[in-house]
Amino acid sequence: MDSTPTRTQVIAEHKRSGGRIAAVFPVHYSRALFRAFNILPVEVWGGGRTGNAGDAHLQAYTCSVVRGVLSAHLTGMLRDAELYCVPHTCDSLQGLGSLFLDLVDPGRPVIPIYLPRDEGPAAVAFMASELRAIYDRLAELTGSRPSDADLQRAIDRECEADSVLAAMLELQGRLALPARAFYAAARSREYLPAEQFAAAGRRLLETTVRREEPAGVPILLSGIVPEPEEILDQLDAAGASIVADDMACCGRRNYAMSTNSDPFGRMAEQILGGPPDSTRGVAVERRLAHLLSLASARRVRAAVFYEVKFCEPEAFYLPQLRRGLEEAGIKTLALEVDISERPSHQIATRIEALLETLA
């Protein structure tokens, strides 16, 4: 996907065509719902290395994703966004939403999304109701009301893109790509329109050489987001081959398919039917079973948990997940990082030490 347009190019093109931009914060929401209103969701998983503009406004123990998002807002990185969408992923993101809604006017509408911390019919009904409320809010902002047929067509487009991402993840580690290049392609899903991502992803799958076996030691990578990207280079350099992804930005959004005739029920079922995720409050036993299944299917020999410092949803699950994997004979390594800083040499050393035990 070398010819994939940048975020800046995609945003500019969408605005030129008369569309709007929504800056969407992690993790779960319905892309189709926004696209039905001709609003392109562009995800923000931090502020990169934009400095510490957000630090003065948040507690020191707030995770670097949220501090980075606020820095991106304060430094003007999100100026093209006409609205913000803030899923209730964790207390810190909910707090950021409250900051924008109640204390600081960000100069654009803010739409919160509350996800159920449960599964089953009641959770789907709650999620569908939440999506209907967001539909009403978007209709108020745009002056349009897409029909159920419009919504279903938008969902179909996203499902096609999701199926391409699923195919990429299925072949992860066997595609002859450096880890950084693979994740650049997979994470373009965060801003490319579904139809563009699907076309680009199919080209990548058709043109990239496939190996019979991974080039290095097969590992599972878990966490929120693989940033800064140097971590991927460090894994490659140490001789690891990522064959299974459990990152919140990628693998945990390998959503389920649904044929529900109600578009809101369909969107809800897809989100809640995705892989078990700590940020949705899924039982730790289901998280562990999912990781063990991934590890078995991809012949994983080690799991690397690349965790954002102060990420409470992840931290609560980590001890039990590591213990369960270790009992199954899978080595584990937990790395705690601030995504606004370069990975330390110590991290590279710990990765090398892990792989040496598997040689």
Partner chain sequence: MSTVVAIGADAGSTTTKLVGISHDGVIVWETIEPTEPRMREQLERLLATIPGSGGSAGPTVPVVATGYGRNLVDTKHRRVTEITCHATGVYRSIRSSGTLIDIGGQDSKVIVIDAAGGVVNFAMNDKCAAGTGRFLEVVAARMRESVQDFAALALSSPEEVAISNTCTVFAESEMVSLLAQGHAIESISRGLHRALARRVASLARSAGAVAPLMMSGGGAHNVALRALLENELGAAIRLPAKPQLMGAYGAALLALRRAAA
The other form holds:
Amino acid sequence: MDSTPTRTQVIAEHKRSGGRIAAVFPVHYSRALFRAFNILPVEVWGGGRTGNAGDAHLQAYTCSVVRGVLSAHLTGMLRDAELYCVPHTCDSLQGLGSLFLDLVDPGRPVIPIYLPRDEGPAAVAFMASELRAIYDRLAELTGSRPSDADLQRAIDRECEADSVLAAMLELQGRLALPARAFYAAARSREYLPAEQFAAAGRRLLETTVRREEPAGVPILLSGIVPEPEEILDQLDAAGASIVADDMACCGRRNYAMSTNSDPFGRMAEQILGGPPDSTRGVAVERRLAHLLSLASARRVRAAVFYEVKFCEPEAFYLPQLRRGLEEAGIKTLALEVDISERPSHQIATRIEALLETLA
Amino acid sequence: MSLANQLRYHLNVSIVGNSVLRLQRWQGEWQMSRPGSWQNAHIAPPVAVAPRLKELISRHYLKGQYAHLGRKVAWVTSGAPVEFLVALGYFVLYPENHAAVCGIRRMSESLCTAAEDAGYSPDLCSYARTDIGSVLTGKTPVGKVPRPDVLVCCTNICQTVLFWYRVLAHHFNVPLIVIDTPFLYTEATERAVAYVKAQLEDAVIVAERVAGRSLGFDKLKQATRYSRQACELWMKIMECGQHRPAPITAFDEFFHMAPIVEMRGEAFTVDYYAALLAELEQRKANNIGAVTVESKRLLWDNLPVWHRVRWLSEMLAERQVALVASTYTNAWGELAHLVDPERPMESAATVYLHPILNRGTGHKLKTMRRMVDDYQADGVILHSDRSCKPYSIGQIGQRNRLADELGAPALLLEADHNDPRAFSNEQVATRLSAFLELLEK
Amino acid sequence: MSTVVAIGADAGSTTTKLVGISHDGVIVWETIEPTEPRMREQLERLLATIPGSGGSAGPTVPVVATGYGRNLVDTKHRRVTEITCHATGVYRSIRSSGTLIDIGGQDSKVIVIDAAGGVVNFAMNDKCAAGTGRFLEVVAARMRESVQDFAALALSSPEEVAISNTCTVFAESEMVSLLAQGHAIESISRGLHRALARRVASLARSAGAVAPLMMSGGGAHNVALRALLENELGAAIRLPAKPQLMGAYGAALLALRRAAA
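Shown: the form predicted on its own; wanted: the form predicted together with the partner chain:
Whole complex next, starting from this chain.
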């Protein structure tokens, strides 16, 4: 995806054409809702060189994603955003949203989105009502009121992009691409407009050499976000091929399709019908069944859990998921990372040792 | 319950158990009444009703031990609506409370280690690790913890409990009722109340199915009435701390709160708090302070440090400092006025959306400001609790604002509510001493 | 002396170890020195000293490098992690399946070995120094004792101070305060060794440790740690003849295996 524009270019281009930018924090929200207002959601996952300015407001036991996001805000890295959107992903992102509303000046409107921890009709109805309330906020901010038909069209575009992402994930291990390049392409969904992502993704699928079999030992990658990216290089170097993805930023947002004629109900059903995710508090059995089915479909030999330190949603599931996978003959490895730091030497050793045990 | 089991339950709990516990209580009361039985010069002797508290708690766990003879058992989170479970005859167990008991009895460290041995990260909430450790090893300081028939998890205190209860549900293979309470960044909306109410109605159906009986509306109203009465009395008990000298400290409340958390909705809880309140009123009238010489008054924010309650309370008392209130114990009283026994389901939906932990950092700051005023506190200790992110995030800003606005010292104290390994006596002692020196200026 | 036919080089964070073995897998040459800041040069120099194996041109026999600095050797040599190397070395020495505990300067590892000598599972300590040899180095230095003497003190004490905190920073301040309260250095030392042993035992249990227990690495020389680990895990620990060389020995065995293949 060499021709894929960068985040900065996309933001500049969107603003030039008269659109607005929203900085959106992890994990679940509806892109279509923002796009219907000509607002481009650009996601911020806290990685990269954000510094540690966030430490002025957050204790050291807050995860590096949340501290990185706040640091990015405090150091002016998010200055292009005219509004912030904070999904209610976990206690720490809840805290961040609340800090912005009460204690740390965000300098722009902040819209929290609540994520129901249930999937029944009451939860879908609440999620739909939550999205409708955000619609009203955005209408107030922009002065426009997109029709239901506008919303449905925006959702259709996102569905199209989602299906391209799904095709990429399906072929993940067989595309002759370094892991870092694959994730750069898949994660461009975090800032590219849906139609551009879909076009770029299709191009990638057409032009990349496909192998019959993965080049390395097939593994499944689970976690929140694959940062720092050096770990992807270390996996490649050790002879692993990531063939299945269960990352919150990628595979867990391979959303369900819905045909609901109410656009808000449709968006809600898509999010709540997505693959089992820790941050939605899905039952252990369902997460395990999902991982096992991915593993058997792609002949996975090991699962690598790429965990952000202090991430409670992830850490609670880990022992039972690992046990379930091990019982099915799949080796597991848990790596704990601070996404703002370079991975330690020990992480490379753990990865290499895992691959040695599979040799 | 079969007739034989019914008889065994009554024999063990109502006849033998009750008699033994009553006897122990009398012994306790008699020992307390002997001159010279209380040795601490800085802290007033415990209230005379204290042995009754011990009796209540012991009886609660005794009922748990024999619950297998016929009562259904629900494990619930501390902020969960419990009235419908009480009305359905469940024995209700609070893992968080049980974990705190483990912390007080110095068992939490080994239980946390057991959970870590099984792969649970040392960064997870220490309540959760303590209880998971207890579940995995069967070790507990309370005799025996009954296995759950149903789990009830309400997310109004944190999301942590949701993941924790998912682990329990997988382990025990029992139904889990989730009551998802949208976080109130500002105010509760009607749609949020409607969502919670819909979930409560679904919860009742599951709980009825597990219990094998249907919910009697009169019983629900009765339990809700007791709940409200107990919460009101609890609030009045805490408000006694506004008196100078304060007849009760937050350290005392940490122990006296057990019934309001785990025996809400029961008549005996109302009786106990009525007796405690009467005694505190008497102490107020006689100007008896919980700290013998009270020079300074402090507000506490966040959970107690269960494994160091006594150490901290003695340290402060020696310096003539009374911890007159806490946002934590306050949480079980401040919503009493929202409880409406005539509309139990509707009011529950509202009440259980509003705990301080389900509201924004600004609301907590406002609460602390008000409590500093109401209790005439000279300063605030904010326990920065490694194990409780929702309670702790925001404290840095809250501390700064309190200090700036009130000109009163506010200390951020790094600790962990149940894991002694994340606590350094030496560092805490130094920081606290420096803080108290500031206060004395 | 038999000819060196394969070499293992273990470039650890504290010491660098080289082992040469004969065709029947016996150690015929060994060297150990403190790791120098210029690890690459040190490795090249040491490799050139191996008797009868190429001199300054570097060894002509197969080499496997392991340890922290394994990637610094010439790319023509194979690199294998210390997990596989320690397991290989210890399995060859003790000839048993079981659980190998390796307490190094920066890392502690628990490696579960199967009946064929393969690694079934492994676990390593988390980022902080608690649970590694570094923890004891820091506190022993604070007490102005060598690690060995500090361990001997621990074993000489019938009493033990309870120390729950294994954070190196906290433990240091806690230790100072315990001394100020008049506790004997012996019982404090025992308490600290106990804290470390608990931490490592917990790591072992999380990896699904099975008997017998074995130890390698520098920590195996610490008598107090060994005794308390046996006590915590309720099983005896078996030691190979040269615990500290097991990484390098395993590497040499792997080099030999490759040469034979």
